[in-house]
Structure formats: structure tokens, C-alpha cells
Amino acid sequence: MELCVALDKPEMEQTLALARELREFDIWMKVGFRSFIRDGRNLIDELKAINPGFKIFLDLKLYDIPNTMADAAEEIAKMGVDMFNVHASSGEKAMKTVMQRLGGLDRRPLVLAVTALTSFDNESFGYIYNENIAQKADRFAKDSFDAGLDGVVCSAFESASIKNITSENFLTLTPGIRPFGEDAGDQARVADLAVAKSEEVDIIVVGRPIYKADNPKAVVEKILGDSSMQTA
């Protein structure tokens, strides 16, 4: 499995200090909603100055109509962040709209699709969906799987169904995890690291235990550190 952090300080420099701190690191780093809408841009420069290495996973969950998605896939891509993501409800042909447009590109990044929100326990996500979260999340990971697309954010519970129906090498993300059992805070479906690693996920995405720690670094250390984390 591969580490993920989740950049959600309340300022750019608070964030900038935390990736400073975890520049030694071979990890994501997920640029989300709040700090893309305040920095825009230059925080991705700004992270990539810190550490070339990080890889950027620009998380703002696009839906909308076809060509529209296509257009903000062609302008995120031009960016150089190596992976973002869109709604899987938003159909097929979206998907598939995007993925046409970034096959005319030279580089492109990595293109994930959200099944359910991890917020969402079966009654709220069936007051919407009308529909159990793990086999709508299966439909919603096999129209993204059908489109082209390289992957799926998910809970870890679904992670291992979603690759039996589409392919080993279809990657999973999973926000919600609490690495050794912290509070779940406002997510519902949750996961430490060893159901992660049984669950067969590929990207684990942490937040709140490694960017609110006295010691993120250390956190971080004793995540990378964990037999779950290993390659078997």
C-alpha cells in the first residue's frame, strides 16, 4: 500500500510547514476542496518545490455535464498533478468523455472515480441512491472501470468486492483511515491499516492522525513502518 496525506490546515503556510516536515517521505500528498479554492495553483508549485517527488492527487470530486468534465480534466492535467478525481454519478459517458480528451495529451494523470463518500453510512447513502452502499459502489466502480478510468475512491470494505468485478490492477483509494484505531470523527465507514492491507487497497489516504499530531513525521514513520504497509 501506498501513504496519502490529506493537506486540510486552515492556512498555506501551516500546510507548506507540513509538507517541509515530510519532505523525506516517498508519499501523496491530497490537495482537496478548501486548500485548492484558497492557494489554487501554487500550491501544487509549492509542494513540488519542496519535494519533486511527491506525488499530487488533486481531489475535487468533478461532476458535471460531459464536455464540461472534459474541459476541467484538460485544465488539471496541464498542471502536472499526477492524479484527481471525478463522481462516478455522473455516468458513463462523462467518464468516458474525459478520458477521450486526455488520451490526445502527452502525460496524463491518473483519472479515479468516487463510488460513496466515506461519510455516508446505508441509510443516508440510501435516502439518495436508493440502493445498499456495496452494491451500488460494485455498479459505480464497473461503469468507471468500462469508461477507462484507472481506479476508484472507495471505503476500504469495498475495495477487494470492486476488484473481483473489474481487474487486481484497478487501484483503490480509500479516505477514512485511522491508522491504529483513532476517532472517526465525520466519517462512517472507516478502516485501520490491517483491514486496508486484507481489504487489498491499493492508496490509503490519512488526514486528521498525521496533520493534527504533535509529530506528524513520526506518525507518518510509524505508518510507512507497519508490516500492513509492506509489499508481501
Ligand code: C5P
Given for the second form:
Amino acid sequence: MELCVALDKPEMEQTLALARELREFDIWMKVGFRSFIRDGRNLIDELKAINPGFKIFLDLKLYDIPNTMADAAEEIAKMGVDMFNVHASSGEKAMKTVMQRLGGLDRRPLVLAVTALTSFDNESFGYIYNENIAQKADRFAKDSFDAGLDGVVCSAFESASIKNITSENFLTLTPGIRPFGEDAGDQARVADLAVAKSEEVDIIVVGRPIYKADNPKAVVEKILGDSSMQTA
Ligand code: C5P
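Next up, the form predicted together with this ligand. The previous block was the form predicted on its own.
Below is the whole assembly, all chains and molecules, this chain first.
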């Protein structure tokens, strides 16, 4: 499993200080709404300057009409990020249009689709989608796979089932990870490292347990050193 650190700090300088502290690790850096709305492309360039080996995941969860999504995807690809995401609920047509557009470029980032946000429980999810999370997540994953995407964002609990109905090479990236059982915060479906491993997760996303820790570097070291992170 690989580790992706969510950079949801309140100021750019704090984000960069965290990145400098973690510069020696082979990890993903997740730039989400908070950081990107505030700091924009400059942040991506600064992160790559700190460690060109950082893999950048731009977590903007695109959701719009197909042409607008494809336009946005093309601009994201030009920024040189390594991975970004869309909402699977934007529909198979929108996802296909994104992949067609990216297919015309020399180099494209990995593209993932969000199935169900990990902050949903079954009741709050059902209110919007009229279906239970596990079934709908499987269906969204199948749509994303058929549209040619590289994988999905899901909870650890859906990962193995999704690989089963798509392909073992179809990536699963899972937020809501509390590596050693830390406080869940607003996440409803949290899993620890052992669950993530048993569910065949490819990339775990960890935010608050790292960036709010007194010693983020020690937490990252502990996570990367855990036996669940090693490939069998
Ligand atoms: O602090 P925590 O570890 O809960 O952070 C999880 C990160 O993953 C946040 O940046 C959140 O926006 C993001 N995320 C999520 N659920 C998704 C997709 C992204 O929690 N389905």
C-alpha cells in the first residue's frame, strides 16, 4: 500500500513546512479544496520544488456537464499533477468524455472516480441516492471502469468488492483511514491499516492524524514501517 497525505492546513506556509518535514518519504501529497482554492497552481509548483519525487493528487472531485469536465481535466493535466478525481455520479458519458480528451495528450494523470464520500453513513447516503452504499459504490465503480478510468475513491470497506467486479489492477484509494484507531472526526466509515490491507487497498489517504500531530514525521514513519504497508 502507498500513503497519501492530505494537505488540509489553514495556511500555505504551514502546508509547505509540512511538506519539507516529509520531503524524504516516497509518498503522495493530496491537494484538496482548501489548499487549491487558496494557493492555486503555485502550491503544486512549490511542492514539486521541495521534492520532485512527490506524487501530487489534485482532489477537486469534478462534477459538471461532460464538455466542462473535459476542459477542466485538460487544464489539470497541463499542470503536471500525477492524479485527479471526478465524481462517478457525474455519469459514464462525462467520464468517457474526460478520458477521450486526455487520450489526445502526450502524458496524462491517473483519473479516479469518487463513489461514495466516506463521511456518508447508509442513512444519509440513501436520502440522496436511494440505494445502500455498498451496492451503489459497486455500480459507480463498474461505470468508472467501463469509462476507462484508472480507479476509484471509496471507503476501505468497499475496496475488495470493487476489485472483484472490475479488475485487481483497478486502483482503490481510500480516505477515512485512522491508521492506529485515532479519532474519526467527521468521517463515518473509518478503517485502520490492517483493514485497509485485508481489503486490498492500493493507496490510503491520511489527513488529520498526520497534519494535526505534534510530530507528523514520526507518524508517517510509523505508518510506513507498519507491516500492513509492506507488499506481500
Ligand atoms: O483528515 P482526514 O484523514 O479525515 O482527511 C481525509 C481527506 O480525504 C480530506 O481531505 C477529505 O476531503 C478527503 N476525502 C474524503 N472522502 C472522499 C474523498 C476525499 O474524506 N470520498
